[in-house]
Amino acid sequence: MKIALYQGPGKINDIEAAWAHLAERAACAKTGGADLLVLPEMYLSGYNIGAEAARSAALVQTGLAPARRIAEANSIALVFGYPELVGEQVANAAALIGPDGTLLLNYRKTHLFGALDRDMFKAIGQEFAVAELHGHKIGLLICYDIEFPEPARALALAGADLLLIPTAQMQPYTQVARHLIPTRAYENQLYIAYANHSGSDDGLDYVGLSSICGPDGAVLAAAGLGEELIYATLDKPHHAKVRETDPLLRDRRPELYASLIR
């Protein structure tokens, strides 16, 4: 499976323009041979938009119909962040849509980052689900979630081969993009695609530095600071060899770790 990852500024507070931009990016990624396109956190609306704008832009899941049509028209799977309306609350969500337009996963951010997140969203997310695409088991996380070891480990233990992480990582947290993402990939022996914004958004400066990392921690593709579309291919035989050579998950001793959940 070949992954394309889009890093860029997207469209701010303009959902219709975002759908058009998504269609363009999907067509471009498909032309590049990709089976899956991953885009940033809150891609459809912009991230640093405030509570009122987030609520105004929030969609129920049926509102994702344009993305489902784009996926089907281009025969490409899509992952992107968006504000989701759940009852009267707004969640920071990410959707995985299959190449036939099926909604395979809808994940809600479980760890909110400071006042910036908490002013806009509720921590509605409660589970770490896995879906299958092209023979690979896939899990979703969003931005700050990957900075805690437990969510990634929970998905690895659930059988995930690949974590897709829409993010809105800002200055000064370059260490997350540069060091933590390859480490999470290695310690959980899975692929990670980490899709960030670029540029600035109402005074928030994004670090860019999106990447696709392999299960041995190798950086397979990396973006710089600006708008980019990067690619990498998942290699099942290599993945199996990594897990056999360094059986980190198999050699765990969970009976010793009970105190970690307190």
The other form holds:
There are 2 protein chains.
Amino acid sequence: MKIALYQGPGKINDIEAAWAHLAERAACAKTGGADLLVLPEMYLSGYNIGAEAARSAALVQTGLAPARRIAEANSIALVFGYPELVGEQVANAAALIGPDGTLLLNYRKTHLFGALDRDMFKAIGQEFAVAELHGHKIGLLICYDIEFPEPARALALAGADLLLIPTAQMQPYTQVARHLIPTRAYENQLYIAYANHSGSDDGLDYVGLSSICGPDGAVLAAAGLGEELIYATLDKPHHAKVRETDPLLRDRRPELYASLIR
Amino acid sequence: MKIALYQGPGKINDIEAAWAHLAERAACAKTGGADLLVLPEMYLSGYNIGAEAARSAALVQTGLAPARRIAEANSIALVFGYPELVGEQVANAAALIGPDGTLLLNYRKTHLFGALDRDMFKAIGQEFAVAELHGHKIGLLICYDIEFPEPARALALAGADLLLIPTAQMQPYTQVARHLIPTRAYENQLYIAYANHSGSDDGLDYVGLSSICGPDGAVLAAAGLGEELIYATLDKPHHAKVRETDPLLRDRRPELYASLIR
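Output the form predicted in complex with a further copy of the same chain next; the form predicted on its own has already been displayed.
And the full complex, kicking off with our chain again.
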């Protein structure tokens, strides 16, 4: 499976423009040979939208249909962040849509980041689930979730071999992009695609530095500061060899970890 | 508190020479203003000693007394790795000795690394405990232990603000020194001193690259490939500010992490 990752500026509160942009990016990624396109956190609405989150969520609610049509028309899987209306609450969500337009997985951010997130969203998510695509088991996390080792670990233990992580990672946290993402890939022996925004968004300066990392922690593709479409191809035999050579998952001693869930 | 970290080649099976070397390193670190000297895994015997581990452990058994005398004579705390005889078994252990010569903490490696470790040691260790020194709460881990996020997390949850990690980290795992150590410091918001061997040891090529990292993931001091004594000073007000500004430990959601202990 070949992954394309789009890093770019967010579209603020212009859902119609976002659908058009998504169609264009999907076609471009497909031309590049990608089977799957990963886009940033809250891609459809922009991340830093404050009180507009509820209105955007209402606009999107009836609207994952356009994304499903774009996926099917281009025969490409899509992962993107969006504001999801759940009852009267808004979740910071990410959807995985298959190349036939099926919604394969929907994830709601479980770890909210400060007042920024909490003013817009509720942490409605309760589980770390995986979905199958092209023979891979995929888990979704969003931005701040990955800074905690536990969610990625839970997905690895649930069988994930690939984590797709829409993010809106801003200054001064370059540490996360440069060191933490390769470490999560290494310690859980899985692929990670970490798709960030670039540029500024109403006072937030995004760090860019999106990447696709391999199960040995190698950085397979990395973006700089601006708009980019980067690619990496997953290598199943290499992945199997990494897991056979380095038994990091098998050598865990869960009987010693009880304090982590208290 | 000022930490000195010694990176250097192991002494293989020459315990008397190791005591003399330890006395010299302790005096040198004290001259450099250090309150604590951290040395590599199995420092007293060398790491890659195979069937000699039991004999070395028997030699060391009666012998932490020399280390306690060295600590007291130089008024400096010491952390070093050594083979510990426990009944008829040998543990890969690390001791923290206070500046008055008191044994403050003894840790036995819980995660054994492949046939190398398993041919020499039993994983007798069962807990992640902390000890106080100069107003800091210190946890010990050894080498491979830190590659799993859980042991460091358990120590952070037990109140540790400083992890001291004797290691014997060899090629090709530079990933650990370069990315994983700063990530463990960042995600647990604590200081880490990671003290490695340099050079080669009967077919193992150590990567050097020892470091002392801060609670924001910053690399405060880093060694290259050879013998070095590096220093860093802990900054309590900065540490408190990091934990106040970034609530990474408070934002955990342990109710979602149940699968990690199964």
